[in-house]
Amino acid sequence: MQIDFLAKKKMPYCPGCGHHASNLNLAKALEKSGYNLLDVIIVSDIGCSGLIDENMACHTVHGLHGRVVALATGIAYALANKNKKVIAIQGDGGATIGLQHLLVAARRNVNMTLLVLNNNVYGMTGGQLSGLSNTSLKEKILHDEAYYPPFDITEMAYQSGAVYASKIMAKGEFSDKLGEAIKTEGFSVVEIIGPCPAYAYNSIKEMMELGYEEKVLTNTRPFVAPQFYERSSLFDSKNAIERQFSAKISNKLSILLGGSAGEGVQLAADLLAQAGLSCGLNNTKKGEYPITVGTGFSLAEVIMSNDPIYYTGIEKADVAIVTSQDGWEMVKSRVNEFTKLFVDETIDTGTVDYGVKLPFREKVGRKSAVLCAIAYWMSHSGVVPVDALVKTFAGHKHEEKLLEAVNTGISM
């Protein structure tokens, strides 16, 4: 029976895009190759390559750019199964981004095929040169004579140790040549020089006439399996919590907490979780700040729950505290009148005229003002014994400021 690997669906190229052909003659590669459609993955990079996705039948993966070899080898390594392929797919610019992993993979042989379709510029963010543009492309580009040839991509991939490297044109019919790849065991390269009618050359015959030779390399290595080995988890080291205290969850309780930084909101957000503990819930803790760490917002997601929690975020809150107007600003739009809002008086909360207003920051100061925040909340819901969150900070160096920010919170 044939097996049809193209997806019923109209490919996104722009017309005369080499990415078209290659599509096409790898869908017949594999149709040839006997894989079913569960026995392939595509791993495929950012950029117009990537839009391969949705055009294959089969397992697909999106990876980050230049970075769809290293996933790959992954995918490859985790299956170690001679009946699986496993093909990555980058355009020029992503190869450039990701040389060093092309290389090693070849290196170590994985057992993997990766088509690098080559038009000479990364054409989904304007037309810029890449690693592989052509020197009459650069020379037309730049006006320059201050420019460095190409890299060659199948000759690095050979001199690497790839059992198989070529590079082909995207002309007609070529499914048999990708098939040639497909079929080896170890790692096989093909670089496809295909046109980009929007950035670069017109068409597949303006190509052909720039000294690009068709060559197929190959090197005589054995193909090794990789070697699996059984060890220790990384938990066996740690203690489990064990279960102290009884919390009154039905079900599932996401609580967000806000501040800025340096006024502790991730710590008080990892004693939460670990009182949550030690209540025998299942627990997740999510951070989030700018990149610059010491000025702007703090962000903490906290989910308590019965059942095993499968889904991480936070849409609505079912709590939320928040000490500071760049905490406000973050969680704003993840509160409603059903969240049980506890602000700083100091806040503006706009419109939202529901929730609790103490004045933390005033009784404790900035940096213990969630932690006072948070005690004030498990003493007047109950949901949480305040004596699991006292019990997470026994020992810890600051646990006297701590006991006082949780016991002023307690008395509020």
Second form
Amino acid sequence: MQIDFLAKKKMPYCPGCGHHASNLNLAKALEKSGYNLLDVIIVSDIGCSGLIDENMACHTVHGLHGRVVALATGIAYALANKNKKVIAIQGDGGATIGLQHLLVAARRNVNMTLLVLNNNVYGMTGGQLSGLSNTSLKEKILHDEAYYPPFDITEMAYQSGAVYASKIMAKGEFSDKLGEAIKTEGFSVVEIIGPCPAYAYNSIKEMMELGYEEKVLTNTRPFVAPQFYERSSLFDSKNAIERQFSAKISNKLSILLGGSAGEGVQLAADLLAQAGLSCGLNNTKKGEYPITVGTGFSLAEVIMSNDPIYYTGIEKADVAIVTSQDGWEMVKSRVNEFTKLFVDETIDTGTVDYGVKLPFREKVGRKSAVLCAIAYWMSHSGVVPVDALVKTFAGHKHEEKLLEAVNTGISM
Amino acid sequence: MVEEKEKTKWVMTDGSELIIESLVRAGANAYVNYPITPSNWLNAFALKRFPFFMPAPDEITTLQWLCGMAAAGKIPVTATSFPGYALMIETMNEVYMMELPMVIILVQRLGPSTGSATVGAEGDLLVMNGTISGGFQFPVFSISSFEDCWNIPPKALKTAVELRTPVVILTSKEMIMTSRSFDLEKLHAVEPVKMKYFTGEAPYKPYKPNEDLIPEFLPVGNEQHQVRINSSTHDHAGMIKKATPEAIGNSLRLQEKIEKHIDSYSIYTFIEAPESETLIVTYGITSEACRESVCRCGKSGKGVSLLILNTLIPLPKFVIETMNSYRNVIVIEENSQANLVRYIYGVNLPTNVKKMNAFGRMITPSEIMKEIASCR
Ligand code: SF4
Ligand SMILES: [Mg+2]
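Please show me the structure of the same protein in the form predicted in complex with the partner chain, now that we have looked at it in the form predicted on its own.
Now the complete complex, all chains and molecules, led by this one.
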């Protein structure tokens, strides 16, 4: 049975408009393609080329100016079905504003066909030049623009990886040329050169003189359909922390850890928070570091509390452990004489004359200094048992090194 | 008799992990991302959890891909921050007009412009209310606690699917990048959202509303009925129309449906202190500092009432009624321009309402205590 892809016979375009021929040839190509009506999704842009929806009897989606390739990409990804055909249609204006979407879809080899109806102008807004406008037209409309050659969208799509890219003139019967693109698996594009009698060239005959070269460019590459995976819960890989120790804190303890990037500050803070949790406490932990995570300070805040913690900021640190000058610069304004302060002896603490200064870095190296200092504080204060801390890194790939840091801290 | 031990699973987790896990359990199945600080933890978890995850080359593409996926029946999610959201605004209008479900998690940061990527701030509420041309609204939720990271996203997703609308969840760095001790066994079970498809007789009109003012959905590519999805002004058939009564009515319905169902997605917490003449109104990250302050006030015997908003747009009726009934209302939020106050009252601040704001830092419980004391 012959399927009629056209929803109506009367087209909305101006007399002599190239879109008319493109629309009819597309319908014909689809009729010959073997696709059923409801297997085809036409996705159209803003502009005169976007008037195509209402003429088509298949599914239609009408989007924003220039975004149609990206919109169609989403549809093709979601369907992930070789038996469905997604066809995007835009003009040369849409292709200009949405150039990146086109190149990306070609690079990703999205399973869709794009028709670029290139009539050299923005028709709907009154005949402005696009990135695809021909030099001769520019000389007429805006002379200085003639210095800049147009994009060759067919070449660009091909260079970006389109499996099938062709440039054709909207002359006579060209449904088979569209059919070649439509039957392609992966990304195909056809640039159709046609007239806009309202603002640019009057006829295809006139455009034949412009030097456009019809061509077909193909890349051989495998089509890989996007995948939808069954994935397991994020919680499955989380190990439960057993609440087997007990801590001696009256209410809430706010701890600041300061060091430098790459010195294990965040890991130490994570372990400290886990140790708190294994004592049945409520804990929060957050980190702060520059955007360039590999350099500069590294700051961590840990709160331990018997009561639920609401506000997770630290107004005043109860304990501050600082093992590098970078870290100190971040911490110094957040401590006072009530803070239990532990700093590495290499740090210049300026006018701050309280706190304990010890050679953590020298004893265990810069990467373990924070953990060593934490162990020192824990063992001397007895607030949280060191065993709770040791338990947190059982089985860790650097367990030995971490243990050495803790033991050194205890013995200092 | 042996006492049965309560089952627990204590872990350290963070808001990002809870948000992503809860969304997938609720039925979200496609995630597209363009990286932007401070939303990256969400993206990292989404990569491990979502059935479909793809990196896009920019935020316009991100939302376009998601829009296409939603048109074909997926339930999509992305996360971004203001600079990314700014690029998404045209497509937000498209998704709204097409009536497609989508969840955007907006992790706020300090602006204006690129501002400071790693400095927390919550100043995007007015952008939410001004996203859709013509002042139309879509539901906007805010996460105000760790538990909300689990409870709000499924509610937002359900609202997006049932109302066929994009929704935004507002949050900020401190909420989603702070880890906490948490018993996973205490989490509520998440009900997966069911997509309801049109099952009636032909002809199918993709934008013909039912009595709930919501058109019944069919994805493009289905083999039963032709679907026309349209971002321009359109009639019930999904055909472009100018100002015909049917097309104008269709556009006006978009706001009407959001308002009609407000009770089904109005979420707030009201902690009433008997005899208190002071009410604190807040949302987002500041809620935690307010909770702490209100607890401290309660312990000292001078209770203060607290209203924490989770549904910000449209504003639940209860909010205004409650604010009007107190002698002193302090609206506390982490932005300099008092977004919530301006959203509710414009430039005409009632005499019983005070604003308290901070820019580029969290508001502390001590500051809030001082403000409360000054009202007495
Ligand atoms: S303005 Fe130009 S492109 Fe648009 S319909 Fe008329 S002739 Fe065709
Ligand atoms: Mg054009």
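Just so it is clear, the model here is predicted, and its values are computed rather than measured. Residue numbers count along the first chain shown, from 1.
- Structural comment: of the residues Phe338, Lys32, Ser232, Thr292, the hinge joining the rigid parts that turn between these two forms is found at Ser232.
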